[in-house]
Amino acid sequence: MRRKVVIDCDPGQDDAVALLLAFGEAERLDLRAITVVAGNVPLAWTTTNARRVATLGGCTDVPIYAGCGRPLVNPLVTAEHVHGDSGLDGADLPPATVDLSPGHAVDRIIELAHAEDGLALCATGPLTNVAMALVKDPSIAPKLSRIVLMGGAIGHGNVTPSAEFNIYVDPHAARVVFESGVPIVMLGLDVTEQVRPTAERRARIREIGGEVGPIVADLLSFYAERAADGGALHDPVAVGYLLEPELFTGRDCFVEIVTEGPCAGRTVVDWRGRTGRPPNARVIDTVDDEAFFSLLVESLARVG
(Lines of atoms letter the chains of each structure in order from A and count residues from 1; the text may use other names and numbers.)
(Lines give C-alpha, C1' and ligand atoms only; values in the text may rest on other atoms or scores of the structure.)
(Ligands and ions follow the chains in the order given, each with its own letter.)
Protein backbone atom coordinates (compact mmCIF):
# COMPACT_ATOMS: atom_id res chain seq x y z
CA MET A 1 0.00 0.00 0.00
CA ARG A 2 1.08 3.58 -0.63
CA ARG A 3 1.93 5.36 2.59
CA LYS A 4 -0.01 8.62 3.06
CA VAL A 5 2.39 11.37 4.04
CA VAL A 6 2.73 15.12 4.43
CA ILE A 7 6.24 16.51 4.04
CA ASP A 8 6.84 19.59 6.19
CA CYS A 9 10.02 21.31 5.00
CA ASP A 10 12.16 24.45 4.73
CA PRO A 11 13.98 24.11 1.37
CA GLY A 12 17.24 24.24 1.49
CA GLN A 13 19.30 22.07 -0.89
CA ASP A 14 18.88 18.91 1.17
CA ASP A 15 15.12 19.47 1.54
CA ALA A 16 14.97 19.87 -2.24
CA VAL A 17 16.61 16.48 -2.71
CA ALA A 18 14.24 14.99 -0.12
CA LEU A 19 11.24 16.26 -2.07
CA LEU A 20 12.62 14.95 -5.36
CA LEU A 21 13.23 11.56 -3.73
CA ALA A 22 9.57 11.50 -2.66
CA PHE A 23 8.42 12.54 -6.15
CA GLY A 24 10.36 9.64 -7.64
CA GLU A 25 8.67 7.18 -5.29
CA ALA A 26 5.05 8.02 -6.11
CA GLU A 27 4.23 4.32 -6.36
CA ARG A 28 5.09 3.92 -2.68
CA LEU A 29 4.39 7.36 -1.19
CA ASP A 30 1.01 9.05 -1.46
CA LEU A 31 2.16 12.63 -0.91
CA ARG A 32 -0.97 14.42 0.30
CA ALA A 33 0.58 17.86 0.78
CA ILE A 34 3.81 19.80 1.11
CA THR A 35 3.76 22.23 4.03
CA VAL A 36 6.44 24.86 4.35
CA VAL A 37 8.04 26.53 7.35
CA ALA A 38 10.73 29.15 7.86
CA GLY A 39 14.12 27.68 8.71
CA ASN A 40 17.08 27.45 6.39
CA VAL A 41 15.91 30.77 4.93
CA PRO A 42 12.85 32.94 5.65
CA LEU A 43 9.36 31.79 4.66
CA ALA A 44 9.16 33.88 1.48
CA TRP A 45 12.14 31.93 0.14
CA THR A 46 11.20 28.48 1.47
CA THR A 47 7.74 28.68 -0.12
CA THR A 48 9.22 29.85 -3.43
CA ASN A 49 11.78 27.06 -3.25
CA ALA A 50 9.16 24.38 -2.62
CA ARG A 51 7.24 25.61 -5.65
CA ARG A 52 10.38 25.61 -7.82
CA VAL A 53 11.32 22.09 -6.75
CA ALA A 54 7.80 20.86 -7.46
CA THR A 55 8.02 22.47 -10.89
CA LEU A 56 11.39 20.82 -11.55
CA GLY A 57 10.03 17.46 -10.45
CA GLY A 58 6.86 17.72 -12.54
CA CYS A 59 4.83 17.42 -9.34
CA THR A 60 1.88 19.64 -10.19
CA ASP A 61 -0.89 17.78 -8.36
CA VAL A 62 0.36 17.98 -4.76
CA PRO A 63 -0.80 21.14 -2.97
CA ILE A 64 1.80 23.35 -1.27
CA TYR A 65 0.87 25.40 1.79
CA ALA A 66 2.74 28.23 3.49
CA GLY A 67 3.05 27.86 7.23
CA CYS A 68 4.72 29.60 10.14
CA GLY A 69 7.20 32.36 9.42
CA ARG A 70 8.87 32.34 12.84
CA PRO A 71 9.39 30.00 15.79
CA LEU A 72 6.91 29.76 18.64
CA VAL A 73 8.97 31.85 21.08
CA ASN A 74 12.44 32.71 19.80
CA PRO A 75 13.49 34.98 16.94
CA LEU A 76 14.07 33.18 13.65
CA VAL A 77 17.60 31.91 13.01
CA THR A 78 18.46 31.08 9.39
CA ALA A 79 21.39 29.47 7.56
CA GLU A 80 22.20 31.50 4.46
CA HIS A 81 25.89 30.95 5.19
CA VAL A 82 25.30 27.31 4.21
CA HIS A 83 22.45 27.44 1.71
CA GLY A 84 23.03 30.83 0.10
CA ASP A 85 20.72 33.82 0.12
CA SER A 86 17.94 32.00 -1.72
CA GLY A 87 18.33 28.69 0.09
CA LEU A 88 18.84 26.98 -3.27
CA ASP A 89 21.98 28.71 -4.49
CA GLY A 90 24.27 26.73 -6.75
CA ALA A 91 21.91 25.78 -9.59
CA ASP A 92 19.40 27.36 -11.97
CA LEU A 93 16.03 25.82 -11.19
CA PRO A 94 13.14 26.56 -13.52
CA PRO A 95 10.77 29.35 -12.49
CA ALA A 96 7.88 28.14 -10.38
CA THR A 97 4.72 27.30 -12.29
CA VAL A 98 3.10 25.61 -9.29
CA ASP A 99 1.12 28.03 -7.11
CA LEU A 100 0.67 28.01 -3.38
CA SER A 101 -2.65 26.58 -2.29
CA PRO A 102 -4.96 28.82 -0.24
CA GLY A 103 -5.01 28.30 3.48
CA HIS A 104 -2.41 27.80 6.19
CA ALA A 105 -0.14 24.79 6.52
CA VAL A 106 -1.16 24.21 10.15
CA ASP A 107 -4.84 24.03 9.25
CA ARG A 108 -4.14 21.68 6.36
CA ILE A 109 -2.15 19.32 8.59
CA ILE A 110 -5.11 19.22 10.98
CA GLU A 111 -7.62 18.63 8.17
CA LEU A 112 -5.58 15.81 6.65
CA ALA A 113 -4.98 14.14 10.01
CA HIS A 114 -8.73 13.89 10.49
CA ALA A 115 -9.47 12.89 6.90
CA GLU A 116 -6.71 10.37 6.13
CA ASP A 117 -6.36 7.19 8.15
CA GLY A 118 -2.75 6.43 9.01
CA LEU A 119 -1.29 9.74 7.87
CA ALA A 120 2.43 10.15 8.57
CA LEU A 121 4.23 13.47 8.88
CA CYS A 122 7.77 13.74 7.58
CA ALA A 123 9.36 16.87 9.04
CA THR A 124 12.67 18.04 7.60
CA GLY A 125 12.77 21.56 9.04
CA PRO A 126 12.02 23.26 12.36
CA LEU A 127 8.95 21.71 13.96
CA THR A 128 6.88 24.90 14.25
CA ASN A 129 4.07 23.88 11.89
CA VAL A 130 3.78 20.41 13.43
CA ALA A 131 3.74 21.75 16.98
CA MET A 132 1.18 24.42 16.13
CA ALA A 133 -1.12 21.78 14.64
CA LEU A 134 -0.82 19.66 17.78
CA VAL A 135 -1.51 22.65 20.04
CA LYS A 136 -4.41 23.97 17.98
CA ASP A 137 -6.09 20.54 17.79
CA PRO A 138 -4.66 17.99 20.22
CA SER A 139 -7.17 15.42 18.98
CA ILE A 140 -5.02 14.80 15.90
CA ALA A 141 -2.26 13.17 17.96
CA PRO A 142 -3.84 9.68 18.12
CA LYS A 143 -4.84 9.90 14.47
CA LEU A 144 -1.28 10.31 13.15
CA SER A 145 0.54 7.05 12.44
CA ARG A 146 3.93 8.61 13.16
CA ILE A 147 6.15 11.64 12.82
CA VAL A 148 9.42 10.91 11.06
CA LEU A 149 11.72 13.86 11.60
CA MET A 150 15.19 14.98 10.73
CA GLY A 151 16.51 16.71 13.79
CA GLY A 152 18.55 16.46 16.94
CA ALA A 153 21.54 14.36 17.84
CA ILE A 154 22.60 11.77 20.35
CA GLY A 155 26.00 13.42 20.57
CA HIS A 156 27.32 16.65 19.07
CA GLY A 157 25.42 19.56 17.58
CA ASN A 158 26.04 21.48 14.37
CA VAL A 159 24.93 24.97 15.46
CA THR A 160 26.20 24.87 19.02
CA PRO A 161 28.19 22.12 20.73
CA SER A 162 24.85 20.79 21.96
CA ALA A 163 22.24 21.54 19.33
CA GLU A 164 21.33 20.48 15.80
CA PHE A 165 19.90 23.24 13.59
CA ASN A 166 16.24 22.18 13.22
CA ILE A 167 15.76 21.69 16.95
CA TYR A 168 17.82 24.78 17.81
CA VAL A 169 15.67 27.05 15.62
CA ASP A 170 12.49 26.13 17.51
CA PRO A 171 13.18 24.08 20.64
CA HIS A 172 9.81 24.93 22.14
CA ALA A 173 8.07 23.40 19.12
CA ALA A 174 10.29 20.34 19.39
CA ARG A 175 9.30 19.91 23.03
CA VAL A 176 5.61 20.01 22.08
CA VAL A 177 6.17 17.34 19.43
CA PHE A 178 8.22 15.00 21.60
CA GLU A 179 5.70 15.31 24.44
CA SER A 180 2.67 14.78 22.15
CA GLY A 181 2.41 11.00 22.41
CA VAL A 182 2.60 10.58 18.62
CA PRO A 183 5.03 7.80 17.65
CA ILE A 184 8.24 9.55 16.62
CA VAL A 185 11.22 8.41 14.58
CA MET A 186 14.17 10.74 15.12
CA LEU A 187 16.92 10.80 12.52
CA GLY A 188 19.59 13.08 13.91
CA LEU A 189 23.13 14.02 13.00
CA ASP A 190 24.51 10.69 14.20
CA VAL A 191 22.84 8.92 11.26
CA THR A 192 22.47 11.68 8.67
CA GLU A 193 26.17 12.55 8.71
CA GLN A 194 26.88 9.01 7.55
CA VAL A 195 25.44 9.91 4.12
CA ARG A 196 27.67 12.38 2.29
CA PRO A 197 27.48 13.58 -1.32
CA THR A 198 31.05 12.81 -2.28
CA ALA A 199 32.41 13.90 -5.65
CA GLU A 200 31.91 10.37 -6.98
CA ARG A 201 28.30 10.31 -5.80
CA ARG A 202 27.58 13.72 -7.27
CA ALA A 203 28.99 12.46 -10.57
CA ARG A 204 26.58 9.50 -10.45
CA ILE A 205 23.69 11.91 -9.96
CA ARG A 206 24.88 14.11 -12.82
CA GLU A 207 24.96 11.06 -15.09
CA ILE A 208 21.21 10.63 -14.60
CA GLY A 209 20.94 13.37 -17.18
CA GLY A 210 17.81 15.21 -18.17
CA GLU A 211 17.10 18.34 -16.17
CA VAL A 212 17.08 16.82 -12.70
CA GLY A 213 20.49 15.13 -12.61
CA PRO A 214 22.68 18.17 -13.39
CA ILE A 215 20.62 20.50 -11.19
CA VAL A 216 20.79 18.20 -8.17
CA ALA A 217 24.52 17.66 -8.71
CA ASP A 218 25.07 21.43 -8.85
CA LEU A 219 22.98 22.03 -5.73
CA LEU A 220 24.90 19.39 -3.80
CA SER A 221 28.26 20.70 -5.00
CA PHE A 222 27.43 24.17 -3.69
CA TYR A 223 26.11 22.69 -0.45
CA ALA A 224 29.13 20.43 0.07
CA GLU A 225 31.51 23.36 -0.28
CA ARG A 226 29.65 25.53 2.24
CA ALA A 227 28.59 23.03 4.93
CA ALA A 228 31.03 22.16 7.68
CA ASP A 229 29.97 18.50 7.50
CA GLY A 230 30.63 18.22 3.76
CA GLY A 231 26.96 18.64 2.88
CA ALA A 232 25.55 15.53 4.54
CA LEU A 233 22.21 14.50 3.05
CA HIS A 234 20.26 15.14 6.23
CA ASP A 235 16.71 15.56 4.96
CA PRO A 236 16.61 12.88 2.24
CA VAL A 237 17.48 10.34 4.93
CA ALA A 238 14.13 11.00 6.63
CA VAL A 239 12.25 10.25 3.40
CA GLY A 240 14.48 7.21 2.91
CA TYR A 241 13.34 5.88 6.29
CA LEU A 242 9.70 6.09 5.19
CA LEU A 243 10.56 4.09 2.08
CA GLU A 244 12.98 1.47 3.39
CA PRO A 245 13.20 1.40 7.19
CA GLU A 246 15.13 -1.87 6.99
CA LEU A 247 18.19 0.14 5.94
CA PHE A 248 18.28 1.74 9.40
CA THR A 249 18.91 0.65 12.98
CA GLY A 250 18.25 2.38 16.28
CA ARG A 251 16.55 1.94 19.61
CA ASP A 252 13.57 3.26 21.53
CA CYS A 253 14.63 6.03 23.91
CA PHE A 254 13.32 8.81 26.06
CA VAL A 255 14.24 12.16 24.48
CA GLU A 256 13.99 15.46 26.34
CA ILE A 257 14.31 18.86 24.64
CA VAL A 258 16.28 21.64 26.32
CA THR A 259 14.57 24.98 25.61
CA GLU A 260 16.62 27.51 27.57
CA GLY A 261 20.20 28.36 28.42
CA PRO A 262 23.50 27.54 26.72
CA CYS A 263 22.29 24.04 25.79
CA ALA A 264 19.01 25.23 24.23
CA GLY A 265 18.06 22.99 21.34
CA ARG A 266 19.80 19.92 22.68
CA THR A 267 18.02 16.59 22.35
CA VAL A 268 18.94 14.75 25.55
CA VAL A 269 18.72 11.12 24.43
CA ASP A 270 18.57 8.51 27.18
CA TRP A 271 20.40 5.98 25.01
CA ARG A 272 21.17 3.58 27.87
CA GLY A 273 17.86 3.92 29.71
CA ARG A 274 19.38 5.53 32.78
CA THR A 275 16.38 7.70 33.67
CA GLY A 276 13.84 4.89 33.71
CA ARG A 277 11.41 7.11 31.80
CA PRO A 278 9.38 5.42 29.04
CA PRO A 279 10.61 5.91 25.46
CA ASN A 280 8.96 8.62 23.39
CA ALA A 281 10.95 8.16 20.17
CA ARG A 282 12.67 5.61 18.00
CA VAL A 283 16.17 7.12 17.72
CA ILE A 284 18.09 6.03 14.63
CA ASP A 285 21.88 5.83 14.74
CA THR A 286 23.00 3.82 11.69
CA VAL A 287 22.13 3.52 8.01
CA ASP A 288 23.39 1.42 5.13
CA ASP A 289 24.60 4.50 3.30
CA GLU A 290 25.50 2.72 0.04
CA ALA A 291 22.06 1.16 -0.20
CA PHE A 292 20.44 4.48 0.65
CA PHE A 293 22.42 6.29 -2.04
CA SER A 294 21.46 3.67 -4.61
CA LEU A 295 17.82 4.22 -3.65
CA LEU A 296 18.28 7.96 -4.08
CA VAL A 297 19.86 7.67 -7.54
CA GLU A 298 17.20 5.25 -8.76
CA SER A 299 14.43 7.51 -7.47
CA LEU A 300 15.88 10.70 -8.96
CA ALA A 301 16.12 8.94 -12.33
CA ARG A 302 12.31 8.55 -12.29
CA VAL A 303 11.59 12.23 -11.61
CA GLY A 304 10.41 14.66 -14.23
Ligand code: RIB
Given for the second form:
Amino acid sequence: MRRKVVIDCDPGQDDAVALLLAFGEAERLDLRAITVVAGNVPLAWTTTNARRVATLGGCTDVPIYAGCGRPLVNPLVTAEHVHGDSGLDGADLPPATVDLSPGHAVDRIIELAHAEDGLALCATGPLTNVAMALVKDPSIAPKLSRIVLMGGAIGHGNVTPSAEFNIYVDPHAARVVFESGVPIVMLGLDVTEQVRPTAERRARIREIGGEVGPIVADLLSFYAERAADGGALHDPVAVGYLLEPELFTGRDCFVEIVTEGPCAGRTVVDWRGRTGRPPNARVIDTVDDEAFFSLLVESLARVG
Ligand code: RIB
Ligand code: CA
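Okay, that one was the form predicted on its own. Can I see the form predicted in complex with alpha-D-ribofuranose (RIB) too?
Zooming out: every chain and molecule, the one shown earlier first.
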Protein backbone atom coordinates (compact mmCIF):
# COMPACT_ATOMS: atom_id res chain seq x y z
CA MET A 1 0.00 0.00 0.00
CA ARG A 2 1.30 3.47 -0.81
CA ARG A 3 2.34 5.38 2.29
CA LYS A 4 0.61 8.77 2.62
CA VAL A 5 3.15 11.44 3.49
CA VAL A 6 3.69 15.18 3.65
CA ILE A 7 7.31 16.30 3.28
CA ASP A 8 8.12 19.47 5.23
CA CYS A 9 11.43 20.88 4.05
CA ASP A 10 13.83 23.81 3.73
CA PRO A 11 15.51 23.27 0.31
CA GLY A 12 18.73 23.21 0.50
CA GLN A 13 20.56 20.86 -1.82
CA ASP A 14 19.99 17.78 0.33
CA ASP A 15 16.30 18.56 0.74
CA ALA A 16 16.12 18.82 -3.06
CA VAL A 17 17.58 15.34 -3.45
CA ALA A 18 15.16 14.05 -0.81
CA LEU A 19 12.23 15.46 -2.80
CA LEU A 20 13.51 13.96 -6.05
CA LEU A 21 13.92 10.59 -4.30
CA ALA A 22 10.29 10.82 -3.20
CA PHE A 23 9.21 11.78 -6.73
CA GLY A 24 10.94 8.66 -8.06
CA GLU A 25 9.09 6.46 -5.56
CA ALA A 26 5.52 7.42 -6.45
CA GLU A 27 4.56 3.73 -6.47
CA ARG A 28 5.39 3.48 -2.77
CA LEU A 29 4.90 7.05 -1.53
CA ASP A 30 1.64 8.95 -1.88
CA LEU A 31 3.05 12.46 -1.51
CA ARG A 32 0.01 14.48 -0.44
CA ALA A 33 1.79 17.84 -0.15
CA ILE A 34 5.13 19.56 0.13
CA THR A 35 5.24 22.14 2.92
CA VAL A 36 8.08 24.61 3.18
CA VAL A 37 9.76 26.26 6.14
CA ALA A 38 12.57 28.77 6.62
CA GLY A 39 15.88 27.16 7.51
CA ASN A 40 18.84 26.72 5.22
CA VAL A 41 17.81 29.99 3.57
CA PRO A 42 14.88 32.37 4.17
CA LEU A 43 11.35 31.26 3.30
CA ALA A 44 11.20 33.23 0.06
CA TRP A 45 14.08 31.10 -1.22
CA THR A 46 13.00 27.77 0.26
CA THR A 47 9.57 28.12 -1.35
CA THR A 48 11.09 29.11 -4.70
CA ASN A 49 13.46 26.17 -4.43
CA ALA A 50 10.66 23.70 -3.69
CA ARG A 51 8.88 24.97 -6.81
CA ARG A 52 12.09 24.64 -8.87
CA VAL A 53 12.70 21.07 -7.69
CA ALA A 54 9.08 20.08 -8.37
CA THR A 55 9.46 21.55 -11.86
CA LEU A 56 12.72 19.65 -12.42
CA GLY A 57 11.12 16.43 -11.21
CA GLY A 58 7.99 16.88 -13.29
CA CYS A 59 5.95 16.81 -10.09
CA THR A 60 2.99 18.94 -11.11
CA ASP A 61 0.23 17.28 -9.10
CA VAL A 62 1.51 17.72 -5.55
CA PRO A 63 0.54 21.02 -3.88
CA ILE A 64 3.32 23.12 -2.39
CA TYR A 65 2.46 25.33 0.59
CA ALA A 66 4.55 28.07 2.15
CA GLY A 67 4.85 27.90 5.92
CA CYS A 68 6.59 29.69 8.74
CA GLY A 69 9.25 32.26 7.97
CA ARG A 70 10.88 32.18 11.39
CA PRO A 71 11.24 29.92 14.42
CA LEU A 72 8.73 29.96 17.30
CA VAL A 73 10.93 31.98 19.64
CA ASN A 74 14.49 32.45 18.40
CA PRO A 75 15.50 34.66 15.45
CA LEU A 76 16.04 32.77 12.19
CA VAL A 77 19.53 31.36 11.64
CA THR A 78 20.30 30.37 8.03
CA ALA A 79 23.15 28.51 6.30
CA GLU A 80 24.03 30.35 3.09
CA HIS A 81 27.68 29.58 3.79
CA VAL A 82 26.85 25.94 3.07
CA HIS A 83 23.99 26.12 0.57
CA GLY A 84 24.76 29.40 -1.21
CA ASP A 85 22.61 32.53 -1.23
CA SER A 86 19.80 30.83 -3.17
CA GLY A 87 19.94 27.64 -1.16
CA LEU A 88 20.38 25.66 -4.37
CA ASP A 89 23.65 27.12 -5.62
CA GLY A 90 25.86 24.88 -7.75
CA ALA A 91 23.46 23.99 -10.56
CA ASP A 92 21.12 25.68 -13.00
CA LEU A 93 17.68 24.28 -12.34
CA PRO A 94 14.95 25.10 -14.84
CA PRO A 95 12.76 28.11 -13.97
CA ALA A 96 9.88 27.18 -11.70
CA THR A 97 6.63 26.53 -13.56
CA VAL A 98 4.96 24.81 -10.61
CA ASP A 99 3.19 27.45 -8.53
CA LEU A 100 2.55 27.61 -4.81
CA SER A 101 -0.90 26.47 -3.77
CA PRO A 102 -3.03 28.84 -1.69
CA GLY A 103 -3.12 28.48 2.06
CA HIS A 104 -0.60 28.29 4.85
CA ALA A 105 1.43 25.10 5.33
CA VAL A 106 0.37 24.83 8.98
CA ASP A 107 -3.31 24.89 8.07
CA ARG A 108 -2.80 22.39 5.25
CA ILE A 109 -0.91 19.99 7.53
CA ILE A 110 -3.86 20.14 9.94
CA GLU A 111 -6.41 19.61 7.17
CA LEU A 112 -4.49 16.69 5.68
CA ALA A 113 -4.00 15.05 9.09
CA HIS A 114 -7.78 15.03 9.54
CA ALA A 115 -8.51 14.00 5.95
CA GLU A 116 -5.91 11.28 5.42
CA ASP A 117 -5.99 8.46 7.96
CA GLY A 118 -2.49 7.37 8.89
CA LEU A 119 -0.75 10.33 7.32
CA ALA A 120 2.98 10.48 8.05
CA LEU A 121 5.05 13.65 8.18
CA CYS A 122 8.63 13.61 6.94
CA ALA A 123 10.44 16.70 8.22
CA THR A 124 13.82 17.62 6.77
CA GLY A 125 14.12 21.17 8.09
CA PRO A 126 13.48 23.04 11.32
CA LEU A 127 10.27 21.77 12.93
CA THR A 128 8.44 25.12 13.07
CA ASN A 129 5.56 24.18 10.73
CA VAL A 130 5.06 20.80 12.39
CA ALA A 131 5.07 22.29 15.88
CA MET A 132 2.69 25.08 14.92
CA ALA A 133 0.24 22.54 13.51
CA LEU A 134 0.38 20.51 16.74
CA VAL A 135 -0.13 23.65 18.87
CA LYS A 136 -2.94 25.03 16.74
CA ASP A 137 -4.82 21.70 16.61
CA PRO A 138 -3.58 19.11 19.13
CA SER A 139 -6.29 16.72 17.94
CA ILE A 140 -4.11 15.87 14.93
CA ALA A 141 -1.55 14.13 17.14
CA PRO A 142 -3.40 10.78 17.39
CA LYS A 143 -4.28 10.97 13.69
CA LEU A 144 -0.67 11.13 12.47
CA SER A 145 0.90 7.71 11.99
CA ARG A 146 4.39 9.08 12.71
CA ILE A 147 6.83 11.91 12.21
CA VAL A 148 10.03 10.79 10.47
CA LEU A 149 12.52 13.60 10.93
CA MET A 150 16.06 14.40 9.98
CA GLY A 151 17.43 16.17 13.01
CA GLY A 152 19.44 16.00 16.19
CA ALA A 153 22.27 13.70 17.13
CA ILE A 154 23.16 11.06 19.69
CA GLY A 155 26.70 12.40 19.56
CA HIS A 156 28.23 15.59 18.20
CA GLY A 157 26.35 18.50 16.65
CA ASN A 158 27.19 20.25 13.37
CA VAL A 159 26.31 23.84 14.26
CA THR A 160 27.66 23.76 17.80
CA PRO A 161 29.39 20.89 19.60
CA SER A 162 25.94 20.06 20.99
CA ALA A 163 23.39 20.89 18.31
CA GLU A 164 22.44 19.76 14.82
CA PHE A 165 21.17 22.53 12.50
CA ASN A 166 17.44 21.66 12.21
CA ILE A 167 17.01 21.39 15.97
CA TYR A 168 19.35 24.31 16.66
CA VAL A 169 17.33 26.68 14.46
CA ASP A 170 14.08 25.98 16.32
CA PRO A 171 14.62 24.05 19.55
CA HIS A 172 11.26 25.16 20.96
CA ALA A 173 9.48 23.63 17.98
CA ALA A 174 11.50 20.45 18.44
CA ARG A 175 10.44 20.30 22.09
CA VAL A 176 6.76 20.62 21.07
CA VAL A 177 7.17 17.80 18.55
CA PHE A 178 9.07 15.43 20.86
CA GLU A 179 6.49 16.06 23.64
CA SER A 180 3.49 15.62 21.31
CA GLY A 181 3.04 11.88 21.76
CA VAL A 182 3.15 11.32 18.00
CA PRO A 183 5.41 8.34 17.17
CA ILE A 184 8.73 9.84 16.10
CA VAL A 185 11.58 8.35 14.11
CA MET A 186 14.68 10.49 14.60
CA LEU A 187 17.41 10.23 11.97
CA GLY A 188 20.22 12.31 13.40
CA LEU A 189 23.75 13.01 12.29
CA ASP A 190 24.99 9.67 13.65
CA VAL A 191 23.18 7.86 10.84
CA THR A 192 22.96 10.52 8.12
CA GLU A 193 26.71 11.18 8.18
CA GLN A 194 27.23 7.51 7.27
CA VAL A 195 25.98 8.36 3.75
CA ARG A 196 28.50 10.58 1.99
CA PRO A 197 28.15 12.17 -1.49
CA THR A 198 31.67 11.13 -2.51
CA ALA A 199 33.13 12.07 -5.90
CA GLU A 200 32.63 8.47 -7.08
CA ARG A 201 29.00 8.56 -6.04
CA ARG A 202 28.44 11.95 -7.66
CA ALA A 203 29.86 10.47 -10.86
CA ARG A 204 27.40 7.55 -10.60
CA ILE A 205 24.55 10.05 -10.24
CA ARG A 206 25.81 12.14 -13.16
CA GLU A 207 25.83 9.01 -15.33
CA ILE A 208 22.10 8.61 -14.76
CA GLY A 209 21.89 11.23 -17.47
CA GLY A 210 18.71 13.03 -18.48
CA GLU A 211 18.20 16.41 -16.83
CA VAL A 212 18.17 15.19 -13.22
CA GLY A 213 21.46 13.27 -13.04
CA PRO A 214 23.84 16.11 -13.94
CA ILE A 215 21.91 18.70 -11.91
CA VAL A 216 21.89 16.53 -8.77
CA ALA A 217 25.60 15.76 -9.26
CA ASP A 218 26.33 19.49 -9.56
CA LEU A 219 24.21 20.35 -6.50
CA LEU A 220 25.96 17.71 -4.42
CA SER A 221 29.41 18.80 -5.62
CA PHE A 222 28.72 22.36 -4.49
CA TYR A 223 27.33 21.09 -1.18
CA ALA A 224 30.19 18.64 -0.58
CA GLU A 225 32.77 21.37 -1.12
CA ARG A 226 31.09 23.77 1.33
CA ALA A 227 29.72 21.52 4.05
CA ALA A 228 31.98 20.54 6.91
CA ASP A 229 33.78 17.22 6.27
CA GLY A 230 32.33 16.80 2.78
CA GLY A 231 28.68 16.89 3.65
CA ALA A 232 26.24 14.03 3.92
CA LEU A 233 22.96 13.00 2.30
CA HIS A 234 21.10 13.98 5.47
CA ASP A 235 17.57 14.53 4.14
CA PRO A 236 17.43 11.76 1.52
CA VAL A 237 18.23 9.32 4.34
CA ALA A 238 15.01 10.36 6.09
CA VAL A 239 12.98 9.59 2.96
CA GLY A 240 14.96 6.36 2.62
CA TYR A 241 13.71 5.29 6.05
CA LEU A 242 10.12 5.81 4.91
CA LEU A 243 10.79 3.58 1.92
CA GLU A 244 12.95 0.78 3.36
CA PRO A 245 13.18 0.89 7.17
CA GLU A 246 14.78 -2.56 7.08
CA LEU A 247 18.01 -0.86 5.92
CA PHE A 248 18.26 0.85 9.29
CA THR A 249 18.74 -0.04 12.95
CA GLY A 250 17.82 1.98 16.00
CA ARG A 251 16.51 1.94 19.52
CA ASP A 252 13.42 3.35 21.27
CA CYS A 253 14.71 6.10 23.57
CA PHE A 254 13.59 9.01 25.63
CA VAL A 255 14.82 12.20 23.93
CA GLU A 256 14.83 15.59 25.62
CA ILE A 257 15.39 18.87 23.79
CA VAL A 258 17.56 21.59 25.33
CA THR A 259 16.16 25.01 24.45
CA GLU A 260 18.39 27.43 26.35
CA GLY A 261 22.04 28.05 27.12
CA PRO A 262 25.27 26.83 25.53
CA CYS A 263 23.75 23.45 24.65
CA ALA A 264 20.58 24.88 23.09
CA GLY A 265 19.40 22.64 20.26
CA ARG A 266 20.83 19.51 21.87
CA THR A 267 18.85 16.29 21.56
CA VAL A 268 19.67 14.51 24.81
CA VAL A 269 19.20 10.88 23.76
CA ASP A 270 18.79 8.46 26.66
CA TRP A 271 20.41 5.64 24.65
CA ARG A 272 20.99 3.46 27.73
CA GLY A 273 17.66 4.17 29.44
CA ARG A 274 19.29 5.85 32.41
CA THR A 275 16.44 8.29 33.10
CA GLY A 276 13.70 5.69 33.36
CA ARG A 277 11.61 8.01 31.20
CA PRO A 278 9.38 6.25 28.63
CA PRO A 279 10.70 6.39 25.06
CA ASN A 280 9.26 9.16 22.86
CA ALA A 281 11.25 8.38 19.73
CA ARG A 282 12.89 5.62 17.74
CA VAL A 283 16.44 6.89 17.38
CA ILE A 284 18.23 5.49 14.33
CA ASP A 285 21.96 4.80 14.55
CA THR A 286 22.94 2.73 11.49
CA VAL A 287 22.06 2.40 7.82
CA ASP A 288 23.15 0.00 5.09
CA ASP A 289 24.96 2.79 3.27
CA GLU A 290 25.51 1.04 -0.06
CA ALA A 291 21.98 -0.37 -0.24
CA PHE A 292 20.51 3.05 0.48
CA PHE A 293 22.69 4.72 -2.13
CA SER A 294 21.67 2.14 -4.75
CA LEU A 295 18.03 2.85 -3.87
CA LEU A 296 18.68 6.56 -4.37
CA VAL A 297 20.32 6.09 -7.78
CA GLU A 298 17.52 3.80 -8.99
CA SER A 299 14.85 6.27 -7.85
CA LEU A 300 16.56 9.30 -9.38
CA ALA A 301 16.83 7.40 -12.67
CA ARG A 302 13.03 7.05 -12.66
CA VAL A 303 12.59 10.81 -12.32
CA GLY A 304 14.53 11.38 -15.52
O1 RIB B 1 22.00 19.27 9.77
C2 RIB B 1 21.58 18.90 8.48
C3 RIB B 1 20.21 19.44 8.20
O4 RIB B 1 20.23 20.86 8.23
C5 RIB B 1 19.70 19.08 6.79
O6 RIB B 1 18.32 18.98 6.83
C7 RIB B 1 20.11 20.27 5.97
O8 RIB B 1 19.27 20.47 4.83
C9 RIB B 1 19.89 21.38 6.95
O10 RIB B 1 18.50 21.72 6.92
CA1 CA C 1 16.97 20.32 5.28
